[in-house]
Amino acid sequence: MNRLMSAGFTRLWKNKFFWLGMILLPGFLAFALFSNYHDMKQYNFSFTINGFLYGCFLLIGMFTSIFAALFLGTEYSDGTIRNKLVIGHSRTAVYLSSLAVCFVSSLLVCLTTIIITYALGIPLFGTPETPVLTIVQEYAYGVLMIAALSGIFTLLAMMITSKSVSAIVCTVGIFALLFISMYILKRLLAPEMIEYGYNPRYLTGTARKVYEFLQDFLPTGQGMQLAQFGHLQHPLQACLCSLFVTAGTTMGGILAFQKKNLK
């Protein structure tokens, strides 16, 4: 196991679409501040660094979905995963170490994107509102957040050898789940009461519960909740989410890599 992490991780070095997330994602944010920077001194605006805290979590799905895809693939096309079962690595001991890489990886993506957030968003809108032990709390559901969309994306590319069809599955998965958290908050945050009247579309009672569960089930769906909010609005409730969703689809996927046919 330990042979196969560094094998992995001295891959992850020198691997492009690695370091490009490591510029792309800070670069992003970056913008983002200086933006805002600039519209608060044009039109009097008011901003705080705390609105850029977490925008990471928000953006870290499309990095991991595309570079388990593209990594993970070449090892299938290049047959490393071949010859590192010849060589008599087990299967779950490959599975694991591929879903190392891609957690860690993302990680570390993240965590240069926060820093970078941190190094240019003080100087310009001053230190957080927010206490440093919630803020701390708040990074540490992040971190199971992003150890569900590995769990997601390592299964999805073990299972698919095919390199350029991986790229698809995995870029149009995460697009979906975007677009299902951005339906589900939308609803969320309908209001009971429109211009005329009561709204037939707030979500009340049961179905509420369901939006609210679904939101929090979704790792999308957590990030969004970070990255509007500033916290998860039910943090016990997601993070058991994201334990089961890591769990199950790392269980799940050693399992059909046990019998997935590698000729």
Given for the second form:
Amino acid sequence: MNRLMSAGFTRLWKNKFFWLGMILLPGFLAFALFSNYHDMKQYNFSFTINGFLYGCFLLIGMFTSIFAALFLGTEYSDGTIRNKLVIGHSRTAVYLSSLAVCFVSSLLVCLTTIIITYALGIPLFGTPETPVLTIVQEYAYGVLMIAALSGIFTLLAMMITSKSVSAIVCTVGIFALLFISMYILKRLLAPEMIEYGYNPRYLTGTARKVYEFLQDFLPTGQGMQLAQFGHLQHPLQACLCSLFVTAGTTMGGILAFQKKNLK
Amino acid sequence: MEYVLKTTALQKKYGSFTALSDVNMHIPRGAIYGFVGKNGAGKTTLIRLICGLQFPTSGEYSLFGIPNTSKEIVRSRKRMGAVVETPSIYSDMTAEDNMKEQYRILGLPSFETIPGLLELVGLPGTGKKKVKNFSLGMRQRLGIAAALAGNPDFLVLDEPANGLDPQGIVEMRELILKLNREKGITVLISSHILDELSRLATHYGFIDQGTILREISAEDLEAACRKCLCITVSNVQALCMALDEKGLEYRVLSDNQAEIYDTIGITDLVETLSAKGCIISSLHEREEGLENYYMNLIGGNHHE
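Beyond the form predicted on its own, can we have the form predicted in complex with its partner chain?
What follows is the whole complex; the chain from before opens it.
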């Protein structure tokens, strides 16, 4: 498997979409930082760097999904996945090495975005108010979330042999997850009381618990929590969910890939 | 006999469609095995099975004596190289980068042999040109170079002449012969170009509708497709007497037709028969060849 990973990472450094992600995501955060700094100076608004510390976790899903579809889809479109199997690599090794490249690439894009956020954000807004240990802890949760995202999109990209279909499914998939998470967050943040009395859309009891669970279960839901609140509402549950999604998609993916007829 | 590949009652079904049925195939070590069959006969399906890209529905095969049901089959594949259908190469990389990628997958520590390998397949000096700008023939050559990267003992080539120009076909033939003779690589080639295959193969396997119709060595095939002289005469008895006098091997086909298997002097035969009052109405050389043999084998009424 080391050989496959070595080959995969070498290909990663030469992959245009990876470098596009390495520029676009940090670039977007840099733009947001400067834009807020401009508002702060012009309208005397108050901003801290805290609002940007976890922004990458909201955006990373878009990179992971499209990257997995294009990078792994090339293995099918160029037929190079056959080389790996013909010369005696096991299907499990091929799957796991693909997952590893997908995970590490997303991690690197996220890490670069975080470094840029600190490099630009501290001179503009000052140091974070949150204790370092808490920030590190939240980043660790974020890493698990990225693992879950990588698991989901590696599964899709390895199961769909057409690169273009894979790209469409993964893109639709990430936007579906984002919209679902956004809807759930909106419902959870709905106030209990509104101007005219009790808010009928306010979630209570089992319904609220189900929504909260779904928000913790979906990686995009976790990303939204980190970006919105700067922390996870139920860190233990969210971490277990990330581990479950990663393990479930990987085991399911390996089993399905083992039986897959390749051309 | 030691076999590199042996299949036993191999079957592959896609839903209700049977692509391969009860396939028994034997590729001896050191052979160039020509795998002959029309489109959709099951050639590529069988190649996909032995390359581990797909799994048999029933039956089994062994590679270097290791059955596919054993976990060791993965290890035996390390001694294989293959080009299945289209060459497996990254289109957005150069030829050299593709080879480096293949070397990494194989775990080869040095890239020193890459220029030599590219030269061997006729692809030296492609420089920074990306594979997407290569011709089909160039891609085919690069695919073969990648398949040769791990110094395989068994090379599987699915339609290797596809997309090659006439000179490329000749070069490909020379390369396969060189690999087989100098490095002792056993080669399985599936092809439609029977004439080309007949210049290479030491063994043949004929497949039709998912079933192996016959396996035959090139020597046996040559004997079966024996060259002969077909002669039509007015008096076949007179012909027989003349041929017996000369001690030649022949076969009488009808009252006025016969086949002569030995080499004869035509002028001499004409004079002898003329002396016996026998008139020759036609005389022509016939050689069955691989194509006729194949057509006869599949029934002759199948057309692609």
